[in-house]
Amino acid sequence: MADLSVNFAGIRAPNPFWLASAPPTDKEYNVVRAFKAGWGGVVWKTLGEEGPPIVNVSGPRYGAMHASDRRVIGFNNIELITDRPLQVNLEEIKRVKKEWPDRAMVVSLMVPCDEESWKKILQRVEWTECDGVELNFGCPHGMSERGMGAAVGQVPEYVEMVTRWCKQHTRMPVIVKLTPNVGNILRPAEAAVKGGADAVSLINTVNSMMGVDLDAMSPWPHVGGKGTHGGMCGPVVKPIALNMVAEIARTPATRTPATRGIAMSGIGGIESWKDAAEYMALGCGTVQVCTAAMVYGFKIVEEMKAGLSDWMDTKGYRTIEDFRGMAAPKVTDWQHLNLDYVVKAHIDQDLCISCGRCHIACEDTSHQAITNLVNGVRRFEVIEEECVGCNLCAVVCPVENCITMVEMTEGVDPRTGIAVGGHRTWMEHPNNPMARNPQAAGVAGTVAEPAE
């Protein structure tokens, strides 16, 4: 049986599935719950400073985009960090990690930006002796219009800045949380390796607003007839998130500060074994989930553990480290992808309902591939002269494995009346007027290709 036992940045936990920084953590109550029903891990819910408490609103926090059959693919909410006090939320700390010492318990942390309150908050979480600190430099709404959050996270200058802090004035590893509402995730990302982070995690909500009650002719959900923004998170994030997660984990050695290499938690829409076996491909030690907590409650970690050993077991992989990180190497941009790389859909027609799907797509949207019609009859079947192999198809066919892509691995393309079997990225393409000059050519892209 596989060992799901994770040590993520010093931090040792019996599973790498953690509970992330929200309501789910906000309280003794529930983090018992969450470690009685096999979760492996959980970050607190967001502490601030002493002080009056947080206000949240007293109406509707939360907001979401629903698939046709009602599964939620999108939840966002404008909940700010706790509204419990410092000391209560300390004290609760303590003794459900004296309770459960084997369980990784780190607290997320958000203050004014100067260093005095830093240090001041530290202090006082130290006393909890928890395992860890994640840095709150993600929040998109309410505590980023006060000078905290996103918009320390938004300007690499301040994350290192304060991380540096922390690292001076803590034990504790410290975990940098990035939002992902940046145009480049590696400067945070950098500016967290050169403060001393011990690990990153990834993504924090994405900035967004869900709908518009066109009834009331203001956003939804609205309180006392007015909306606002908030974070998204849940399915939706989740493309953006790997993507993310895949650029600090392919960031080559040559580039100063190398990102590659540091622990990194993934967040976002992670609500299967398969989810989390994605991040943990690309380079993350454990995952942190709240929306499918959320919506399916506590007891959806005992699919998430049997699902992700069973695979484990099934590939021969004995721990997590077996796979962490397998699929970064092959994550490249667009540049360096084979051009001569030759694949023609192929429709099972045992499997085939001829529902017509991929023939509307095909002829309305794409290249007038798939016919509808065989000697007046009707049937669905590729014109491999016109295949460009998009797999647009297979996208829209309500049939699993009904269309598949085949690679040509011999003979001519009958579209291009080129033989297949070549290897021309488009740094060496001719249709390319850099591949004339090839240093010039090798300006392209935002991170090289990597050397080693």
Given for the second form:
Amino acid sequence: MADLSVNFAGIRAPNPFWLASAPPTDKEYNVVRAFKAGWGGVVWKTLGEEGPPIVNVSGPRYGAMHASDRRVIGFNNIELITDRPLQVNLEEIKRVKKEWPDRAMVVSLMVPCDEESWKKILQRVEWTECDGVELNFGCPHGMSERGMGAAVGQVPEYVEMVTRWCKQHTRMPVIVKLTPNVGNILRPAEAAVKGGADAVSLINTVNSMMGVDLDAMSPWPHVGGKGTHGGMCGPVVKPIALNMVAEIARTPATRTPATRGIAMSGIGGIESWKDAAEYMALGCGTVQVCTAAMVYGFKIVEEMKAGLSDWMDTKGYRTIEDFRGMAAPKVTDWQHLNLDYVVKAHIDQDLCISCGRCHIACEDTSHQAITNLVNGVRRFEVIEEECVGCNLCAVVCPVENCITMVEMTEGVDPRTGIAVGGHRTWMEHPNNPMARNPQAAGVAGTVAEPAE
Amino acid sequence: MPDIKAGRLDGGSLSDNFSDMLPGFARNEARVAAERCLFCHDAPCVKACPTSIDIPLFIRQIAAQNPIGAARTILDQNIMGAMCARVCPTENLCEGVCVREVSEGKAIEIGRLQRYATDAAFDAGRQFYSAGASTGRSVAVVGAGPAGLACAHKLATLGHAVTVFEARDKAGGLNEFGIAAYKATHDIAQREVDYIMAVGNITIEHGKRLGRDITVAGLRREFDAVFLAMGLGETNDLGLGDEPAGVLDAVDYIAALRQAPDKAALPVGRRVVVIGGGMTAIDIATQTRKLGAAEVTIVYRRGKEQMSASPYEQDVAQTHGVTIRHWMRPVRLHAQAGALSGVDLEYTRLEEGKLVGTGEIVTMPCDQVFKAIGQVFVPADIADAGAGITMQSGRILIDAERRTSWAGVWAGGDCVAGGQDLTVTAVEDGKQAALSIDRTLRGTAAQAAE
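Other form of same protein, the form predicted in complex with its partner chain, not the form predicted alone:
Let us now look at the entire complex, which starts with that chain.
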């Protein structure tokens, strides 16, 4: 059986499934329930500085995007950091860590952007003997208006500065949580690395409005008739998060100090072992979960642990390190893709249920490469002379694996008249006026041109 | 003595038994059901619908939380979409060819979704139609059943003045008199009639029976066009000679049951035998069980596959405790003191494609026998048309436009040859006839103006 234990930036845990800093980790009661359920660690809900407790709205804090079966596919919130007194939180953290020494206990922090505030809070937190801290530079609502959260995370210089303060004032590992609400995730990630962060976690929630109430003519949900943007998470943000993780994983500036890059904790739409494995394949050492737990309860971790372990056994991976980051080198820029790689859609007629979606999608919006009638009979076949291998038909097909993209390994592409098997990227392509290898371009060009 | 009596069950049980057998969808159920639809291109379900309802479109409208818009999509093609949603044998039509049925054995629940949409429009009181600008033309429609009312409605929207002649004192035809009560709860058939009549430009003259009070030739003289949709007049006979008391016409009983405000008032036997294999047989068998009959047996002379009742309907009957006996036919009725006491049934089989009796006979004691072996057209009703109206297999012959052989006379519904005897096909007949009448009348008008 696979070993799921992790050592993440020096923090040990029996498994990589941690609960993200959020309502599920706001107090002892919940966290103890989570540990009993089997979670490998938690990031305690963000603590703020000493003072009057935070006040949350008493109207709706959460909104959601539902699939037809009411499955929550997107979730957003306008909840602030913990609204419980700092000392109460600290005592609970200390107690829980003592009772559950094998689990990772990371404490999320957000205080005003001055060194003294950070120094003060770090000292208080060290007293709990927790395993590390996570700097909340991501929260996009409420706190950001007070100069914290995303307001810091969106300015790389602040990220670097605060990270450096924290590294100076604590012996604990420092994880910097990144906001996705930036133009380029690499800038704050690089700043975190420069500041000396032990790890980054990403993504925090995405600025969002879940809907508009067409009767009230206000955002939905709203608080007393007015609404504000919230932070979105859940399955819909996973593609955004994966891309940001991949960007960090493949960029030299963020791959220091170790050859495999800065430690990353993946966050965003993780509902199953498979989601987690994808983050890990891009380089994440742990994953953090919130939405799925808030929708289904803590028991979901059982599926995650069993699923990951079973899959690792199938693949022969003994530890997470055996496969972590394996997919990252495959992430590249468009200009490095092989333009001579040719696939054609293939429809498995035995699986086809004749819904016609592939046909109409291709016919109306793409390349007119799928029939709807063959000899007067309803039948959907690929016209290889027209098929560009775009994958649209496979995307819209309701039957899994009915339409597949099959690589042409020999012969001539009937669409372009070009022999397959070549390898030209845009960098060498004859149609690229700035091609780096004009000689090769010229040769290839003689093949390409007659098609015009 | 035969054991036939009213009030076998208490009011509560009867009320449960005759409530909606398959209740309408709740909002979220409808949405989940609708989202399963794949929005097929050139969808097979549309082709399978006799009225060509744009099913993928109306289901998408439901999914997009616009059930009223969905209702309009339905009613544009089938003004009796509400009843058809309840009585269509969907597993033989739209749902039978649904690609999800073909691939997973579980079709989109098109019928129930159609009911959801049409109910929403009716409940909201949304009227989509109004009478068209008057053409000055008048059309006579014989029969206020599905074919007649569908024709009248379409004609009225096209601007023609329509008079409907109806023998009964209530409109709706078989929707009102011939459908099992539990399929048409909440007075839906009359609500639909009201919806149709609300368009205006339609008058119904009740108590007017063709062949008795009116004639085809008379209507033809008086109106610019005539549409015949009087259905079938008589039930087939068992052919076993004099029938003792206790042998009943299933169609009449179903009608009485539908109209009875108090179901406990209906006398029903303890042991009931139903002869037939169609929807009427299923409806009478299921409903007599629901009234409290202890043993109900459907006897059909051929096999399960040959029954015109759909497999779903057969399941409904069997779930209600009805026994279906195949390959048997009645050969003799037993009576004691003029009252039915049993029926002799002979086993049957096919010999060279022909149904023959095996000679083996069993006697089934019973208190009531219901005849549900089909209905026949009564040619006497159109006797005045003489040779003007050509018949085929005992019913009126029509062409693709629902024209009879007599110019100016159209026909549709159960009284025409070659139909499926379904509400939905009757509605299509009415609609197509109306369009054909409209084309003809406008063509004539154009010619007259020249």
